[in-house]
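Given next, in structure tokens, is a single chain: the form predicted in complex with a further copy of the same chain.
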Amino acid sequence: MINSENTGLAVERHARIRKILQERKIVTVEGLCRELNVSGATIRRDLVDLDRQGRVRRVRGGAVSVGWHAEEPLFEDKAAIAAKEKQRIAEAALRYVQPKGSIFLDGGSTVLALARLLTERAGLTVVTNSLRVAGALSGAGPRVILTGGELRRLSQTFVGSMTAPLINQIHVDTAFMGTIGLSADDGLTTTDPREAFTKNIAMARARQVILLADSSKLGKVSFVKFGSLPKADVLITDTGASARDVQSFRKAGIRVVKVSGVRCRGSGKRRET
């Protein structure tokens, strides 16, 4: 089980998905579902109670905070794209997040994804550098270190060469990256220079590198290279990875961990190992 002491109470529930809707605006019944490892009815329940104490807006597929206005600019966008395999490949990556360890979380959705499911997690250290990141955790879980910087507002990310020295201080086990683009040959790439400066003193700091991307990525170039591919140690990837990228990645020494897409409606969830 994932959580060694969750409580389950309902008004926790409650909590939990105002909390999530004060951060993000609006929100999906299946996200909830998953975030919180209940059944759609019982979302759908909780909205209900919720939307009737007027603390949520209940709409079609999810519910809005109240008093959010359709104009506001809203980042959730990039999160909606593959929504589905990068909370798989966020689930898959929480294996290798040690109980008292330290990690380190790049930006992105993906991670971001994994960030979420961290909340409960007290005994580790998340070091980061994303904004969103640190939003996430901000409540509860887990010890947070933010590298700081200048933010970069495209990605909700901190960077620049000023953090260098604090994320120099540190080491973390496990560094969990994300990536614009992933191929054999041209290694990893990212649309920003100052982007790349930070990704690459992290991962030097970090013993083991795991990268989540999902299969729309493979094979990509962007226009800055960061850190090296041998430097990574796994893939986490979804089953839309082709067999040849797969094959060249493993050829490179690089564990690639396939994840298939599955929904949380109908069956199981019932049975987690």
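What would you give as the form predicted on its own, now that the form predicted in complex with a further copy of the same chain is on the page?
Only one chain is given; partner chains and other molecules are left out.
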């Protein structure tokens, strides 16, 4: 028998979750737990119910509003979405880092997860426009070169035309790039034209471009384009990526690596499909 009191509480929580989503467009399970003072299991059940009703769209680690046009949340919220998947993606990206090579790291949350794995790569050179990446590597690890430029506080990155003087002087082996949106029709997109400018010129100075994007980014379109699909060589994503999206990216010439969230026993490696 259904407890009418519990049902009423659930309806009230659903209404509050929908209101929060209307304001923020994206929420995390952890954030909702704090705001509504309930357990993670309760929030996950609520999100399942709302997703079935077509009121929200669930993503790993939280939810986004229905029909969400890819916008940029606060960095902490962005990092919390699909956090385990982002860590696995970062671990898979390590194989593309040459011990004594040079790389560009942009300001994405998955790229930051990669940066945190590089603290023992003393022979590596890292060029970055991200304050968070520079901070992660400030104690030990690679030589770090900051681009300078205008600080964009939301992403904690240096962006815009003032980043060009340094970036245009360098050549790196690999650029590891994040993205807000990635679709077959619209390519790579982000929220800010200044960010798009810097991403675009950084990719042009790399021999190889690797996109680090969890599956919640795929098929999404944000405000401004910073590159077409053929500009990328490899996409590392998680197993939530749809077969349709993967096929469209492969048709564009991108190698797609899907990394599972399960470690193989013994070796510590990820299984890939």
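Quantities reported herein were computed from a predicted structural model and do not represent experimental measurements. By rigid core we mean the largest C-alpha set that fits within 1.5 Å across both forms. Positions refer to the first chain, counted from 1.
Next on the checklist: Once both forms sit on the same rigid core, is the C-alpha displacement of residue 42 at or above 2 Å between these two forms?
Outcome noted: Where the cores coincide, residue 42 still shows a C-alpha shift between these two forms that is 2 Å or more.
Checklist entry - Does residue 232 count as moved between these two forms, where moved means a C-alpha shift of 2 angstroms or more after fitting the rigid core? => result No, shifts by less than 2 Å.
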